[in-house]
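Only one chain comes next, encoded as structure tokens, the form predicted alone.
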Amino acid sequence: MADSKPLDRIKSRLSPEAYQRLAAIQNPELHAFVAKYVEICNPARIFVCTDSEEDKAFIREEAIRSGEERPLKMPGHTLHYEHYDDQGRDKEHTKFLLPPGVDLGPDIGAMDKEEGLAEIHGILKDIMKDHTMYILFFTLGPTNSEFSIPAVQITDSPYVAHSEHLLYRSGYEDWRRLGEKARFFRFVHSEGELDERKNSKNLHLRRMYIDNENSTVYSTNTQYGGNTIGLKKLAMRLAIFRAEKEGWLTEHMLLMGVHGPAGRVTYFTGAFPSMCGKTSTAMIPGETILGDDIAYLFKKNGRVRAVNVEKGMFGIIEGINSVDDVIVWKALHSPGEIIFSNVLLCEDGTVYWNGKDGPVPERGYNHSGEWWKGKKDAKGKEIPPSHKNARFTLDLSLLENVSPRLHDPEGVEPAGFIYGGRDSDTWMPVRQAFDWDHGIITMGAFLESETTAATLGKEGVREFNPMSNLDFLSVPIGRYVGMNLDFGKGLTHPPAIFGVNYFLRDLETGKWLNDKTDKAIWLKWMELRAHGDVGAIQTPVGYIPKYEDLRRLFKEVHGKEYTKEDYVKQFSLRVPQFLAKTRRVMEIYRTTVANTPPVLFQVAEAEIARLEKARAEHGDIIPPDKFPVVA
């Protein structure tokens, strides 16, 4: 039986109810969690919560009820804000809590852990004595998978909880299965004082604190999903330093099924920073979707298994419209259970996002307040009619290409890594590595990116960003690129590991290079080639299609002729851009990153070698003719 005494510590705090709705889940080390929080945050209500329909629409209509989502027109949509200054991921005051002689290096924001404990406890201390506190159970992954992880979520904000209740796959039965066997994760959320807009009011004290030995994470006085919704990116850190330790991996990752000939459905994951693609390659029209986001990988019998560790999609609305986002486009003009965020309310209580099809209304309400065309922030700086990181949040089930093997508790195989960011000058469209070791370090450990709106500070600053997780890591940069060479070891199928680039610009016009289509057609030879179906040209960096290949996808797919000079523009090998970009990573490398695997190093000079013997041969701007075709 379960040990009492931490529920009997605050039994007269809860009805009798949820007392027993915690006692059904036979895990002390649960109730002593759970007790702790509810006399620290001093609640003035407490909720349990169950997999019940009846409970989740219960948090649903709190949400409503205390202003932080507004019903729209459409059933079952509704539209929040949060706070101006609230609407990214808050690097500068995310950091890990770390004992003495733990060091995760210059790139990971950190403090000495009792220093944070005793702050955000102070924050904490009778943050929720005029709200009520949801207490939710979900689980990372499928139920009943053993490659999921249960997770328990404190907060005070119902809207947090129902995008929860979207994003994930609800656990209080898994929770009563596994009882003392749950090794867990802990989160603790309050949007602290909320203003009369209903934000987070004291945005001086936002904190996301990460504890990763105790698998905790503390969020305290901001409501943007980023830094609240506990289980998305907040759970990475604590899943990369649980992951390390077991030989597997968690990676800001989509995974989706690309279909190729005779009905074969081929798995891809793909890691991209925000409003890079990702998002957007995993809706393509046509393949089918498992996830947008993260992803945990595991080895098995030898063979690569990755799951969806999410059920719903917290996505960027910025751009998404008929021509370009058919599947999604149609899912939010449709009935069902959608929360809109940041985005212009019309008078007519439809929104409206930048981007989205039709005029620019004259009026609205949006993040500002009172909108009208032409309306100047305070710096005189033109407001757009919603956020540059508004967002959507659903679950998957509304979009007509979600993959039946998404609740899947084995996952999927996926055949292919896809690793792509924001590159104007060097990075082709696509290409593949020449092996494993060679794809984990050119084209993962060496990714960069221009930054985005998607986290608060400057944008078009390129950054360097391994795998895409940098903003999450829990473990050093150096021991995290270790972890992903390590796991290629005993494999008898290695996933085929690519390279995409979406953002390249003509080096003499800057006009793009790529349509937002195209990507379809990059995906469909990565499908080929993950088979061997089709041969391809070997460069210094990589294998490229051919041009035949890619002039017959783009006729079958988007029925309209791929021309020979767009080919040579595309995929002409940029050799000045290439060497100054392995360099310039390299370099960092070599000065910030502690414990870089020898071999980052050996692969990078044998690729700068092959880089500057094509340049005595051929110039600095290589076509693809040059190169031989391999089979």
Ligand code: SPV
Contents of the next structure:
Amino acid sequence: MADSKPLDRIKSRLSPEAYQRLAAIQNPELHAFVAKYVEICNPARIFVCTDSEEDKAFIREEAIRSGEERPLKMPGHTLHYEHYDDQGRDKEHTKFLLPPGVDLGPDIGAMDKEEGLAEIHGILKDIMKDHTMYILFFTLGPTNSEFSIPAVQITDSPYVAHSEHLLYRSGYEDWRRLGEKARFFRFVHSEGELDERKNSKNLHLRRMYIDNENSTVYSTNTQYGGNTIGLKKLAMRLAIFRAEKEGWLTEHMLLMGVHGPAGRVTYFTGAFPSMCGKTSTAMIPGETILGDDIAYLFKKNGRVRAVNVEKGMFGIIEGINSVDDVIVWKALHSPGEIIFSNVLLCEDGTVYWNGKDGPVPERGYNHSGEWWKGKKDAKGKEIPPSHKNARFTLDLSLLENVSPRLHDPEGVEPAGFIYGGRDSDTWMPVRQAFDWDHGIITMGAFLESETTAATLGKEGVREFNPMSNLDFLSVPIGRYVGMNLDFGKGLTHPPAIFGVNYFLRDLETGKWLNDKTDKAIWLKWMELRAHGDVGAIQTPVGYIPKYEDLRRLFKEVHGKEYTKEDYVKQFSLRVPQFLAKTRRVMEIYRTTVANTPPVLFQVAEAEIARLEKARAEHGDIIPPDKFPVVA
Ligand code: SPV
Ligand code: MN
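Could you drop in the structure for the form predicted in complex with the ligand? We only have the form predicted alone so far.
First the chain shown before, then all remaining chains and molecules of the complex.
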């Protein structure tokens, strides 16, 4: 038996069953960790969860009994609210705890480790005295896989525990198998004191502190998933830190199978900032989903292997309707375990969200309390039926398009990486990089996006967001870009790299140039390109589709006539905008990022030279037919 002393220290607080369950995992480091936080948080009760259905059912019941969720009319559906001011990731209070001499650069929130630990342990002191502590075991990635990471979550929120059961693979058995070998991530969360609506009330003490060296994250006085679900964005930061040391990648990426000719399935990853089309891309009708948020990417025998860290979806519900989102719509209207958060509860026991089919209800109940059409907040702003960042949480098995490879311990091999942001004026809808470095640099590392409601703060501001991962970086940006460049070295089958933009507007009218459904076509084109099945047009910024290929795909997939006029508007090269962007981002790397790989500047300068040359020959806005067609 491993050293059981720490467990013995807390034995009197544990039921014999809870003690037994912890002792059965022979990992002294785990026991020390659990004992420490039991002593600090001082919970009223402790529940240790295994992988059994019975334990999961207990957590679900606790979520309802505690009032953090309420059952809806549809079997399995529940509703959860957070405080009005606690419905997005709090970037300002998410910080890395850094030992002396470590610097992550100006874009990444950080503070002195000693100071942060003292503060957070002060906040955690006795914080669970009226709460149950849930201790949960998970596997990030498929179980029984060399690519996965074990994790333990301590929380006093049954909503957080319930969400994690939907979103992650339970890992108690994996932990038992690994015992002392588990190199695990650890998370301590407390929602703190709750108000009468069961919302965290001490938001001034909301903190998310990340200790990379000890693979530990602390989260207090908050309930929103992005701040609390340890295994999501908090684990992602720990994973990036570990990945850098070991030569793999943790990315803010969807993972999907795109269906090509003759039954061919080609896997893609796609990195998009929050609320910029990641989930809707992964859910394109006719394709299959493996994940919509976080992927681990490894190299094995010269090839890339990708796994979804998760097995569920914490999706944005705003705008989901029966026409554009057929599969999710169906799941959201069928029995099955789903948590709705921050939507409107209607008088008939159903829920309503902004943009749902049908008329806006006259009244109901939402994150602001009793709600009626036209209700205003304290600042005089109208409160919509649901919060913009309202979400649904479900297990991917509820979706008809889930990939049979989701739990494959070997992962899948992506043939393409896609990078996309919210860009109203520069990038064309889709283009392919010339090679790995060109793609990683000009599409990944140069990504900018306009801000959204997924984080607290102003919307619509253009921000630099390398690989859509800036919010989650735990290593300095320059080193992170270096990791991505290095990852391509030694690959016998490097994925093709693409840049997409679903948000391009007409330069004169300001109108969107694309329909929501157009992305299905870009994907089909990327699938063909990844296999070299279609030619392309070579522009200074990469390869773009030929009109006739898109025209055929629009016809085949959507039965739609795609006009040359639309094509020219969408795919003309906007030289001044591209030059401005390239220079703007280069300036960021030059002035604020330490250790930028020199190749980044070389590749960007070469792109600028190509753009300048094209402008001299063809002017500012260059239609596709001015450039050569290549195979
Ligand atoms: C995102 O904002 O990127 C999400 C939701 O996927 S959160 O859990 O808040 O990170
Ligand atoms: Mn995300």
